[in-house]
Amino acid sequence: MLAPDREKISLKQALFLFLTAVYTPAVRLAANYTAIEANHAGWLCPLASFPVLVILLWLIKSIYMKHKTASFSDLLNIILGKLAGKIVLMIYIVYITLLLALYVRYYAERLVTSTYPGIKIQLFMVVMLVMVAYILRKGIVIIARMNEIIIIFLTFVFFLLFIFLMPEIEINKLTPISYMDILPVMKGSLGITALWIYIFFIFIFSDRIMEKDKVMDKGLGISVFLLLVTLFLIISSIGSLGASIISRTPLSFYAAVRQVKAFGIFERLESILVTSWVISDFIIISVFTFIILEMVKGLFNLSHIKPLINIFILFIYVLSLYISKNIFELQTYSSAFAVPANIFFGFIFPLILLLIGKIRRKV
């Protein structure tokens, strides 16, 4: 069915979305991953990340080029037929809804290891789940619209701390630089990889998305944008604890602002760092779990997703409290597993479906 203009939403809103997205699990992952594999050149990574963005890009724009009003789950039944598309798509419901419970068991955790020792990270886990419950009963728009705020303030936050962190920067943390930094930089650039995929993920729900045919003009100006976001998150990290403090600082972005001595307000920092990050959470746990049931509503032809939320927010409360033991698991799986597999689902699965959409001619 295809969705009235009152509920979808600008390219600009879904490019911001994808940029909150990606702001938490940056924070989280992004100078860790990249000092681990590549040391003092971590900086580097979000470089060789790039490319593989523009690429996915050109790939959102190709796929969607002759199918402009179709969802993903409708681009999957035209190009690999009905059968062999719902099975893709299923693959799909079980990823992402894992990969939606590792980041709602994060953000509880998160919260118990930096600001909140001894409360049950239960507590978090429901009061989130019931806001996500409430707005995805709104709808996208609403969430876009929020958003558009919501991305304001984090970028004002990310580079009032970048500021504060700059006298702490010293640059003989990030060099020397040789060409033997080059294949731990390619290999760290897997993890930055990893989360900027996520706009594929965004446009799964592209029935809801408008001007999809300016992804490209639109697109590249976000993706410099992030390129230089990250690029700031990893040299403020690396550049002030160095690379071997931070390959060991799960949360490495808050132990960096936590060096801050400027005026003693260090205190106001923290808890200005701690509300972006659940506002950043509040919008990826929506989105996310918006993607999800917009492709259950895909699979079994179903005209609203509004029956599914509450008992689909329920199986995720309960998924989250199972995934892992503790933080340390957590980690684990990211690295071993969601890594790679992010890269798979977002970006070489859509290269395949574009092939396969070429020779059937059917994109």
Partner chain sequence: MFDKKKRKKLPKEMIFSEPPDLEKMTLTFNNIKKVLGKSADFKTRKVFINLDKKMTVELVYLEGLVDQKSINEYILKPLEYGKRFKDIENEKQVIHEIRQGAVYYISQKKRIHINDVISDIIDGNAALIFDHEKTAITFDTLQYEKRNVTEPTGENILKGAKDSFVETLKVNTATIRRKVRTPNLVINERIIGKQSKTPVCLIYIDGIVNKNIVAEIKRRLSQIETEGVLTTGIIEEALVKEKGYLFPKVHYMERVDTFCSNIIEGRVGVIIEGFPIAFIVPVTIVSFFQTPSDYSQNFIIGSLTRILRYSLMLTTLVLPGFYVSVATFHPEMIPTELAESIAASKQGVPFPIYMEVFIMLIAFEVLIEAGLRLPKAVGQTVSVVGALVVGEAAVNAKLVSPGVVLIIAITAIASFAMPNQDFSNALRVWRFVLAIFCSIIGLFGLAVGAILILFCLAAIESYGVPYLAPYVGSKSYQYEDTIIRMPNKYDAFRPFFLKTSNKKKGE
Second form
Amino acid sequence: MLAPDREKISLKQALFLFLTAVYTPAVRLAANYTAIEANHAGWLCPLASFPVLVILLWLIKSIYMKHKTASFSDLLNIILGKLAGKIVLMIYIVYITLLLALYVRYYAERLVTSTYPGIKIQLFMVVMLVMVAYILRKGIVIIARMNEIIIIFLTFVFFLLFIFLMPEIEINKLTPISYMDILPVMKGSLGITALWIYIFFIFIFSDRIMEKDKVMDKGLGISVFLLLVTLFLIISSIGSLGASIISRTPLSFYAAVRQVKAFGIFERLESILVTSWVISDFIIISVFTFIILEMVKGLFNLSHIKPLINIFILFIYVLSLYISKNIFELQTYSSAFAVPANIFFGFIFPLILLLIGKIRRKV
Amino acid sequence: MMKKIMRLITVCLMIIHISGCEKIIRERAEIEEHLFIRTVGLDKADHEDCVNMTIISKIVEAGATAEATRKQAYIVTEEGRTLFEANRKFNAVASKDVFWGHLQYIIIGEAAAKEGLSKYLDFIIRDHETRLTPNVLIVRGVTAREAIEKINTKEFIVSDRLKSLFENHDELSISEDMVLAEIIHLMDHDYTSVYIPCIQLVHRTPWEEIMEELGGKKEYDPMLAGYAVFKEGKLIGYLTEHLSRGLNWVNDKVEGGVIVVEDDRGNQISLEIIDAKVKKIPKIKEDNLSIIIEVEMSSNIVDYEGKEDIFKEEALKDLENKQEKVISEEIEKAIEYAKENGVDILGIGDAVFHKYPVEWNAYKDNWQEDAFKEVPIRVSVKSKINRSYVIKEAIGSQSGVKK
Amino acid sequence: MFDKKKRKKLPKEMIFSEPPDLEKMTLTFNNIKKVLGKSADFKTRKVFINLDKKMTVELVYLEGLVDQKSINEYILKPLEYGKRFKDIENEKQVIHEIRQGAVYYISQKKRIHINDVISDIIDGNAALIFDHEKTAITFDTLQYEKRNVTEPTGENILKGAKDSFVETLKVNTATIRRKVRTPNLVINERIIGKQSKTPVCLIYIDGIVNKNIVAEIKRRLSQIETEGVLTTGIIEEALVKEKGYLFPKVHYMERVDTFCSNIIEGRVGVIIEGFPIAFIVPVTIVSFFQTPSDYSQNFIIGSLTRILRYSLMLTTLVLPGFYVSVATFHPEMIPTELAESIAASKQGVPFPIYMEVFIMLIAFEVLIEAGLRLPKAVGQTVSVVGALVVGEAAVNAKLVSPGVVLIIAITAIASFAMPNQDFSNALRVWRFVLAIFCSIIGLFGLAVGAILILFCLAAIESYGVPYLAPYVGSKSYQYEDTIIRMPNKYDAFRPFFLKTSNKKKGE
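If the one shown is the form predicted on its own, what is the structure of the form predicted together with its partner chain?
Below is the entire complex, every chain and molecule, led by the chain shown above.
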């Protein structure tokens, strides 16, 4: 499954893809989930999730150390043997497809709830999926290049809004912290961990990622950046509106940005945030589609994935329309099912895989 | 060839799927079709369970020059079973589409406030066009609709007058603006109570009545009159003048104001409050909770009736003591009111929670009715008189001339 | 009625003449006269060598292309009076003597084939035809009126050299040689075009440039099959085979110093006879935002100017669409006073905002197009009238609202700040596309359009170099010369994306 050098992306581009992929759900649910679980102490949750991310980076490095050019499907075949590997691969394909349908539906619902109430969600979904189908044909390299520019834009928008939000933050709403908060913080950090495991999903197509041996150094830098950004996100949301309001708004950072009143001029800027969401949603949907198609390619030993793209996009469209009846089901599905499932597929199972690999001396 | 057919079929299917609805884009409206409202008034209607909503907006007709632009106010009232229904009914009456994005002031009538706040505020919090930044006011004595109609004059529209009112609130520090987000925060916790600034309509000076006889309109001015106090979301009373300033002292919201004291001979001296810092310090000693409210403030002498030399050290000390007495009286009156009615508008529960989060669990149940009423609160004021301005001794005291 | 037999026969004069087949003719004076003699500028002169009536050769040239003085002094005079020709008996000796230097001319070529002789004569050579030997000797006596090296018309800077390219290839190569004096500078010439036979030169520095790029360019140029190279488009389109999505993929320039600095960095330049423009490949998006004046100013000022250019690019691309979407779908973003006054000023205008914006964008394009063709005398009047008429009267007649006029004016001014005209043209079309998307669905349309533009930019590759380099790339970044300009001591490495032969400058 060697890909020519022209179709490979560098480690830095892969890590940036991870950052953008985390931005979308984090902005939506990080502050909300942590405010529900831990109230005003929610901003401590990312600190509790950080060690998990570091362990995950070390895990990726150790699993792929010996097999530099293997993708995840190859790795499963090597460690678990052909039959078991194919079964596990199929389970992963099914789960990530469900996750992708969830994201497509969520993106359309989010646009409709926040800015365009009267418009049918099919319109947004069709436009996005057609764009993904067209652009994905050129391969992951183009998407990685686009992402490098996009991440600069997203960081700029986020920090600008955070600076404008700073006058509204009251430390009063973030304190007091006492030992009673430790358990709720742990519970809240599960939600954040469930997002940060996407780094493992990105490495599913690791046969297209170069320079994997530097993953600990560069990865640590990216993780610290991610930690800071999530901290700022939660501090600004809970600090400006208070945990009681944040725990009931499904789009917490959006609600906080609506309060911005910087210098009397920059008010009511939340539509810029919505625009940035559309762009980052595009990245996450195309990256996940690519991951699933790479796994399918590994399962059936195909040579390239271009003909599958259209069929798969149609399938996703239908699936995301029927995955839930209204947004309340979607939210329950997300917080009750997706959070523990993400942690299992992204953290616990890779640990098991590493263990089996070490026992069988294949890794 | 096969690829092209597949793509064509796919695209056609998708287009057919979406085009099932005629009006896909319903959100589009030209900017002149929007009616921008900045103030809304909410009232209890006469019918059972109905609400009134009054909107006021500017209609500006652009002329060639600045003088030719005429501003007119456009006031409409609608009734409905819920606020959203009243909102929709506007579309049947108004020539334009009501746009909530620029809302700045929410005026709630007295009767509506007595009925309960959540019924009136839920629509505004939940809707996607509004946001949590508007200021909320209670109007006392008249309905919100009458208030809007009367405050509105030809030159100034309601929101402008209210804006200048709130910009000057720290001159007297009787009241302060409350943003919707803060009100929600207070309502969410059961150990705090809501207090909202209230305004009253005040008649103008008498010679306007002569104008009225000649056919001019009777004009009213809005006056910031303190706070309206709510218990469990329903209006129970008002705090005015010194009581409301006492409340502001406790909540550390005093930024300016006047304190009047007398010297030995009964002449009055006005002291202008320059700055103030208030801390609420809870103390738990052997399971006994007590609160100390520490006030540190400083002021300047601005007005003196008499001719004494009050700038000697003893005299100044005496003035400072009198000032401190005035302040602690105000605060204690406010505390008394709060304890009597069982409303913790002083933020005391919050202070205890922040300092002793673990022990708070013992007190937090039914805080406002039980523990709050019995907690001993001590007030300690430290004040300082900084300076006077242009002249030191008052005129007529002849102390500049050497005798 | 449609009887085929009664079709008219072509009159005899309309038989098309066939051009003579140059491959099969022998090299004689009469044959040359047959080929070239139909033109009025074909001049011949019988030369008596050593003034001997028996020894004659024919001197053949095209009038207007040759330097007659040097023909007189250095060719005719030695042939007729030269001492070396005293004892000549046949033509072979004459040729031998001339080849030994009896004629005082450095550039002489001995030709055996007639088509070589004819192309030399067209190139401005004077030819001596020796009928018996069937050879000819051609001397390069090219001289014609050419434009002087002047200031560049489009790309002016204050603190730099003011020379630009001219139409003559040789003058251009001379200017380049004077600026880049390394012996490794290679000027590789080839002839393109069946009728025009235009010389095209490839210029690069051997040892720095990536050999694959040079080989690829040579391959593509040799595949051009065209009648004549009279517009730059033919060479441009041949140089770039991949899709460009409207963005320019060769960098054209009039200034010699820009060209030379690009060559030194490791790129390849192409100059064409007859055009005062040079091309550089491969190109990345940063080249379109660099001007030489950045490098001659303080680095902070230069960096700020560059950042200004980037923001102006974003403004000109996004502003009309942004205005349409905000005014129609998201009026809460506009401050309240402004929103009310825009709504008031729009009373009575019959068109919705997106229609107004389209009308004004098209009007602006019409203005640009008409402005190109305005004669100079009329230019001033029309611009004044245009400003007054279009601006004032259109607003007063309530055809467009004043807000839209202002927005389009800002967009227009921002688009003129682009240093490169090709890129600015691409932005004009994309601006339209974005405005269309925004008018349908507001800021979502802006996001979709932005993704599409970003995709187009990311997908373009010229000669293996991604268009967006060095902002995107596999290895470490080189930000010294992109959106900001660092002082020169940080500029130690050649651009990594060109994959040059030596990486570090100074080797």
